[in-house]
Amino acid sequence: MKNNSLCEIAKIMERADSLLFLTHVIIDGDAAGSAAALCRVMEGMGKTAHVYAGEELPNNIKFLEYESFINNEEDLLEEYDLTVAVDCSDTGRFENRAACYDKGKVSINIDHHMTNAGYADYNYVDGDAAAAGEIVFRLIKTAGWDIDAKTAEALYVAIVTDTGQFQYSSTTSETHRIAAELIDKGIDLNTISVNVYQSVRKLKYILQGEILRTVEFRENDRFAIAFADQDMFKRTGSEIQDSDGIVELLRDIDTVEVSAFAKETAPGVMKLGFRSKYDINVGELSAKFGGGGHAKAAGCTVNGGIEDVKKAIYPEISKLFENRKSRS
């Protein structure tokens, strides 16, 4: 893959007119700060500049969606002079917002996955950037682009939500620089932190009982896997987006190296997200069914049920801590 500066990428995004920022499904704070972010600079310039969510932003980050935010495919234009795609590895991620990806004239690719191979006409991959939001505020600096509280805001939410509140280990010195920048824009950490953090329905919580109540340990305690289906959804009257930290509620665990958790999306469609603590990739363990990420959190997508999930991804697990004992 060939990978264009971001000059080159800021060039481009100035001689458009017309631009269209998309996401991937189940939109996280990462994906939505980028795209309004970059939606923000570039409407700030007099262009025509949408976000295409295609479904409603979770509720702790529904504060950053506005008025260019676009959930109805048939409220776009026909055509974009540009289409941006951010935080998304691969055009499997649109899913059913692909024909969305295709009204630009010309693409852009802006992500921080490690596998992403590059699939726009444009693309600037950082797999070592901690959050698609950092390589944005970075893009925006180069360019010379103006950086308001709105969009600091939005920069912020991306930033600190894809690096757990900047405990992850892809946390850098330029990440907390970086952060210190926008702070100094006049963004409101407060009102920031209650959306984010704080605002948490009741409903989430009664999900998250349902779904320990499934929590499998295997490998002595070192790997830790819940499930949920559809009915669980629909028996406690939440939504898919209510399960969101499940799997690093598991990985917290003292004993848990390795943490998974599995939920349907759609009927005989199962979502799985991991994370890793130490030493072992799971965005490797994920490509092995078709997903990817980062070594540290990944996800892929199992087609069938929970026993499915269990047949597919078990074997895999035990392969990965037998690979470590081997070498060490």
Given for the second form:
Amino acid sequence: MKNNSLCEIAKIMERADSLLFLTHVIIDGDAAGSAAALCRVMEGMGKTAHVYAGEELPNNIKFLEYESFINNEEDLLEEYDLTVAVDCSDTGRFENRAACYDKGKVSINIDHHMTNAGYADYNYVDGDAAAAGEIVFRLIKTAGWDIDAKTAEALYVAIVTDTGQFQYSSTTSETHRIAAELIDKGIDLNTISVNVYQSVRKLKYILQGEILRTVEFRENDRFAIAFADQDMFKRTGSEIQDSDGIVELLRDIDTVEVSAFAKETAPGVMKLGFRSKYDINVGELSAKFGGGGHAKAAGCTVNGGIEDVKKAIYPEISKLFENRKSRS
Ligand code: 5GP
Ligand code: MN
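Taking the form predicted alone as the starting point, write out the structure of the form predicted in complex with guanosine-5'-monophosphate.
Let us now look at the entire complex, which starts with that chain.
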């Protein structure tokens, strides 16, 4: 796939009078922060700009939402000069808003997933970027657009969340330099930390206690997987987003190299998330099941229940560890 230059992307955005930003399903800090930042910058230039997530934002990033986030499809314009998808590796990531994507006369795809094949009229994909927010920052700098404190806050949230608080190997010195420049725009780091990380609902830990009882260890404790079915969410009165963090919790176990968490997001639909510590590529693993993502963080969907997930995943996991033999 050939990238357009950030300069080209900036020019096309500058020429548009109306822009619609689309984020991926099960929206996260990177998608919301990147879209919010670009939307603000465009509005600052006198354009009409909207973000349409098609779902409610999780509580910990709800503060990124502002009046240009449209909640009802009916409130969108008939047509936009441009639609811009951010942090979306393929069109399946906004399949539920495909008609909205088509509202744009021209489309742009800004992303950092290596599996992104470039589905828009203009594409900028950098699989090495730690977050889509990092690319958005570079785009804004290339274009010479202004970054106010609110825009900086949105970009900082995008980067801090997608780098696992600057822990993941995608984090570079440039990531830190970008973060430093954003901090210098006058953002309040403590408020961001309290909102994003220190506002956990009690219920979340009650649910997570239940989920942790389902953990299975395989491959000499190098692989760990946990499960949550719809009944578990119902019984505890929790929501699906309350299970966020489980896959990282399992990854953090000393012996574990690959972790997985499978949650039933709709009856008979299991959404899987994978994390890898070292060289096992969970992006490739997920792609085998129609999903995708990064080498160390990826996901896919399996139809069926918990037993179907085990049947599908376990042989592939065994193959991965078998082929690799031992880590050098
Ligand atoms: P998470 O486990 O946090 O939901 O996702 C981890 C990473 O995998 C994210 O970068 C996300 O974009 C990607 N990912 C998760 N689920 C899917 C999926 O079903 N399809 C694709 N293409 N990527 C996914
Ligand atoms: Mn991202």
